[in-house]
Amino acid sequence: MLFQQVIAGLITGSLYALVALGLVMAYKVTEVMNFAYGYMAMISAYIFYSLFVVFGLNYASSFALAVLVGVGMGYVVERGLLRPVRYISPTSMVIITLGVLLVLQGLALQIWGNEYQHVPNALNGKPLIFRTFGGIVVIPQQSLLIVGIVFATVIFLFLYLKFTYQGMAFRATSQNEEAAKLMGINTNLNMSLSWMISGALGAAAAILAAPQTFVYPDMMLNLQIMGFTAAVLGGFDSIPGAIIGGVTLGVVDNLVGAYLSNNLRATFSLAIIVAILLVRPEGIFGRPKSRRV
């Protein structure tokens, strides 16, 4: 029982990690909270769920025209909206993302209405089923898939941010931008790409969680305060913090649902945010912010 748990708890982990990741990303170069993230990444899932039930395409063209619409997304509210009055009023920026899940919350009520859509699992066939000390633990096909996707993207992102001059470029814009453009460096290119990638993340993520939350308007809710709790917790210019953050706070839900109580899950999850800005406002692995006199 206990180890079924924690594996259900790892799945459910590497989404919030999706998450977690997106709202880095987006958080690392602008150092902006982008509070309609949910609601992008929801109306995402709405496209994913017109293609693929509605129109009859397959998942896989489905799911990569989605996740494009999640980059537009993203280029769009940071190029358009946030851009022209970054070094004005940063309040502003954060305010603008505010308006911006409002009206998307509205265009997905006008489109689509408030009623609940099904999404099929991708992957149906046999799960996979081992025998442990605790009992026996069983693994659907569809989770596999989600861990596998998460894995792929988490060391595809890795290795461009690592080893391409883009990503290199990316990290020193994230770490010190006037430092960056003395250099010679696109700020505005990187600022843009770290939207686009947090709105492919959060497309992918969406898609993923539509079987198992089903696709209206409010879907990503619960998951933008849980990926944003993981992000909290491993550190908010922390790409690695929010992977850990994530895996190791769904864990964390998953056996508090399971041994205390489903009502106890968002309370405690808050909790951890509390507690964290407490005792250290960084995160674990976020770097304390130094600051000149």
Given for the second form:
Amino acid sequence: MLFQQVIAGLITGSLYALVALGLVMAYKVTEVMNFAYGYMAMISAYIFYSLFVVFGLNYASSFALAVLVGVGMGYVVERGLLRPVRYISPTSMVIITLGVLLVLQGLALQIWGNEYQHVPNALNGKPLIFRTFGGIVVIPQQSLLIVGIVFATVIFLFLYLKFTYQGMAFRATSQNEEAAKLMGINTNLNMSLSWMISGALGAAAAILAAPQTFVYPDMMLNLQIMGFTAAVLGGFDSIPGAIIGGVTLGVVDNLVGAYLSNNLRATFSLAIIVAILLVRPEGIFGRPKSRRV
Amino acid sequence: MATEHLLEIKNLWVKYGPVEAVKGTDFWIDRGEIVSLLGSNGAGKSSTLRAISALVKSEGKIVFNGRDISEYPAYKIPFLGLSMCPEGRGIFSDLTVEENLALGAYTVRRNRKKIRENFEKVYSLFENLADKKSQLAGTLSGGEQQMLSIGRALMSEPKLLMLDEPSLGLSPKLVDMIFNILKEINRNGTTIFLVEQNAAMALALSHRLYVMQTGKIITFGTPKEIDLNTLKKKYFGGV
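Could you drop in the structure for the form predicted in complex with its partner chain? We only have the form predicted on its own so far.
Below: every chain and molecule of the assembly, starting with the one above.
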């Protein structure tokens, strides 16, 4: 029972990690908390639903096109709405993301209505079943797909950021925008890129979560809260922190649901945020920011 | 073409809202020179440097190597051969020494051979850095961070190296060392433009000096033409 819950937690946690990773990618470079993140992802989920379920396009093409929409939304929001006020009012940027949230929610209601739309799993084959010291563990193929995609994404991002010139330029921009410009790095491009990657990660998370959550305008609300919690837990400017935070939260969340009460899951996540902010505001892997005085 | 200046500034203005930091400044720098811009706090020295690098908006004409760069965005300027070590060093603290230097070569990143050669040049110039390649830049001492900042700027083989207060916060011994290295860099063919408050060191190092006060160049000349004591009394409040 316990082992099954831990495995289930790891799977849920990998989805939280993907959401948290998207939030952190955008925040690291532009220092903007994107409150519209889940709703941008929801639009991608609807695009996926329309292509895959309504128009009958194959899963991979529908997935790729919906993720591309996520990329495009990330670019449009950063380039069109946030950048014009970037050096004028950082607070306005956060308010803009709240505005985007409301617009996208209204847009989804207008286009698709508020009914729950069902999206089938990509993989419906025989689940992986194995016996362990605590009993029998069952892992559906869809869950393996989720973990596989998250794992591949994390590996790709790690290699990109660590070993390519563009990745290094990306990290440099997130640390010191002015110095990065002095190196010849197009920091504006990196800012757009961070939001495009964030949009892609959110879209992927929403599509992968859709068979469980169904597709509706507020489908990503819980996932966004969990992703936010995971990012705070790990440290909002830390990519490894987002991943570890997500996975840890997933396991804790499942254990609370299994052994305490399902109703306490969200409460517990919020309690974690408050506790971390009180004890270690920069998160477990985050670095405290020093300012010149 | 051979007689044209490497950098020529005409009627440069920098404004921060209603505050005029630089007020119609004109000056030039020739190839192979070490030129210093002196002045007290708030004279407009750093704003001048930041305007040349396009880190702040400015009005006026900035011509570098025969090209008008007044409207260039900041990130395109290093590609022309103009590097800057900003005030406060501007290193990437969470990146290693080697990653910082590699980013200095961002403009020549496709030329692997050149990058390797420049790594060797920088490490021979700053031996301390060679021993700390894998160390995070933020953990280096102040002097080492300044070396890293200069070394990083050299990685792109600039025609003009601009430095904003390289002696700030360093011990006299380290300042001597940094200034000797700057001389060597200049001997190897790089033109240097230095913004400094350390007038004595700037006089000892430079071929020519400009003195700035309240946003305007008020005097210029060679170290022989500019007397240090007069300079201190007149422009630095007798410090």
